[in-house]
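A single chain, nothing else alongside it, follows as structure tokens in the form predicted on its own.
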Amino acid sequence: MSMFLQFTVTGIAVGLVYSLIALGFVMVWKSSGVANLSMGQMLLLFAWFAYSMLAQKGIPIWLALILVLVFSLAVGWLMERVILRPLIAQPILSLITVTLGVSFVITGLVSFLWPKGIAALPRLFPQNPVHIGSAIVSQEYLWAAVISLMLFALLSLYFKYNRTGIVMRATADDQKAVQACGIAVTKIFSRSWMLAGALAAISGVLMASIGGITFGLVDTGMRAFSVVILGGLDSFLGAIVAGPIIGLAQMVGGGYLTPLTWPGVNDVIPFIIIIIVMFIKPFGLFGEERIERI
């Protein structure tokens, strides 16, 4: 009872991670139709420059976080003003296609820079776990969590209740009605990869305080994509509820199977539940169901 406690625990709050990254991959989909496949190179890329600011250049816990933050909004910015806008109104296999680029160019660029390849961040919390009934668990995970739930709240304020939330909205939901309030949507889509960019950041800090820092964040990555299948690609919601879902199939799933089958067979969990839930149900959980006329 013990392990399938600390199963459930540890899979709710990776899950959680997991909805984040889902959530900078729908803000971008929603916004500008683009399908982010960089998005674990930039958690790799976003928690080796926290080693390096706090790790290799000694800047205070709470700075350092502040630069990351920053840079992640510069990197977000840059992609979209740079790489992305001139490729307005081209085929999406082009966008999709450049994102994929951006992967490799930023897996290149880490490697570069940061040669050794494997790191552990300093400690940013509290080193005693936590009993949780009969399970023991490292605060890594419950402060993911809650870090986590926190953000959930104030970005479902922002979009509610902020203006600029609220035309990132209804750009989603209309391009062309925004357009005709006299609303620069490029701006719009330079917001969406900039917050995407933080989204991304915050997940990898956290993904990297649990396990390191690896080129295992980039499969993260890949498995949050997962939870935006299952959620519905245009669902913020179906990002939420898909997360702690995968991540209690991985770890509940790994930590029983793995003595049956082989080692790793928790990583492959999620790509499994991608296959099933297209073949059942392509649109995902909350995804809108649009026919195309052919």
The other form holds:
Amino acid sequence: MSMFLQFTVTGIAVGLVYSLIALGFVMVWKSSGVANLSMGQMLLLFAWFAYSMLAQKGIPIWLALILVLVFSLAVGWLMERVILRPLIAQPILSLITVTLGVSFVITGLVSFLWPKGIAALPRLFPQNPVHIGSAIVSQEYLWAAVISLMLFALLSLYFKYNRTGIVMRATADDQKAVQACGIAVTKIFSRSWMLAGALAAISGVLMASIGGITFGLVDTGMRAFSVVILGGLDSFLGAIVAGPIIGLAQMVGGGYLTPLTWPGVNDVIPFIIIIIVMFIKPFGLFGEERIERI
Amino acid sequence: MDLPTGIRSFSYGEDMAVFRTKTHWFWLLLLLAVLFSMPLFLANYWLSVANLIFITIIAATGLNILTGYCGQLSIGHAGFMAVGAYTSVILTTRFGLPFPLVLLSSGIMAGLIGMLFGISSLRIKGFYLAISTLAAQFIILWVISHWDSVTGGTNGLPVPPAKVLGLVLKSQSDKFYLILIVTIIIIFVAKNLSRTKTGRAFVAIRDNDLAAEVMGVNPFRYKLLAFFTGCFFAGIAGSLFAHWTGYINPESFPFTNSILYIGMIIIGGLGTTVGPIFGVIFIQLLDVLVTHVSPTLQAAFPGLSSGFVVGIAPMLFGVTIILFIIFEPRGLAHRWQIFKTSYRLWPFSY
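Let me have the form predicted in complex with the partner chain next, following on from the form predicted on its own.
Starting with the chain above, the whole complex follows.
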């Protein structure tokens, strides 16, 4: 029972971070129709940046986190401005492949700047583990869950009351109508990329504080695609709901299946879920089913 | 359009021929002569580079049929190659089948697995399909690295040299002839496939699958066929790769390779026969250049971080892919077309 509780708590916590990553993806997809497959690499980059700020430069935590956030906004802005802006209205194939190119560049950059390839972030959260019933969970998981939930609340307020947030939702709905209202759509694209960058940075730091900084963060980003697929590509709610589902499936399913199958089954469960969802309900739980016309 | 003035066709077959004029045939025969005499004047290292280039051309040609002609993006091509490679090794070592049969069956095996993952392509496309093929890559590699009793797990498997018609192909030049001949057959098949009813159905599906269906093209059948053909070629490439390196493990088929294959066909030019060839040669030679130049640079500039040698190659590949997509989305094949036309018309502008 304590095992089950432990798997559940860690699963939900990890799942909520997946939701954050997925939100970053969905935001870009909804506003500009770009599938950002370099999410995992962005996670890695920001985690390493946080590491060099915290551990190598020795900047105080609050300042370092702000710097990471500023850096992530800058990277998001730069990606949109330099790479995606010239490709507006190009076929989806080019848009997917260009982000794959970006992922290559980031991978190279990371191994260029931080050649040791593996590191641990300095502790951001208190060390002593927490007892929930009979389960013992380290605090990072709980903080990750709490921070993710807070960010969801903030984001939903942003999309509901902030002017730019409302315009972003409008852009997702109908780009032409937004342009007709005299709003520069490109500026909105830029905003959503910056937000996606910030979300990648936060989730990267959270993931790194749970499991250390390795190239495994890239795989974490890949696994977050299963959240996007299960929740539906164009649904914020879907991303938030599907995250914990995937996290639970990964932790609980993986925890109980590992003795029965091969080790590492929890890493592959999200991908199996992708294939199953594709067969049964390709547009996800909350995704909008597109009806095409010629 | 590609012909000089004054060339006429007297039969339909003549009009459809790929090589029309004596000049065409001259260049083709010259190219073949150079290719077949390459082991005579190339050092062993460059022969192995050429071998890897040809193997990659086969894989990229398969991906080009799937992505370039049929429009089904696959980010799991290295996974399908792995299926072919492992099938080939297991059939050779466990069952001792003759090599041509092994080659064919590893292609078929990879094609069937590809079709399995391609079934979902009936209802989804674009990004969804990309993600499901990405999932395919991860699932395939996970199975391979854990099914110890069959695949040897992460330790990998040694591969005996291929035996064709009683000859054991051990040296680079022996392998070169095998790989070259298979590559020529594959390019011949791919070129002609694109001109048949099937190839045109692929193009129709790529341009608009609904319109294609209305015109009477069965999208399910042809999408599955595209998946089968593309992954069949990947399987063949995987089988040749296994017999070329002599040792395979799950890390021989990383996810980055799958991305690189897409980069190659985009750099070369999607939906053309020469595209994958140009793209593969471009990227592989870039790779060779980087491996040779970066240690020198590292030595010349001691201030560079020790990750320079590891990091420079992916950075260069990524930048190349991005630049090509932004500035020349039709790839090197388009440039080649422009070059040929202006060469023929020179010194007149039209």
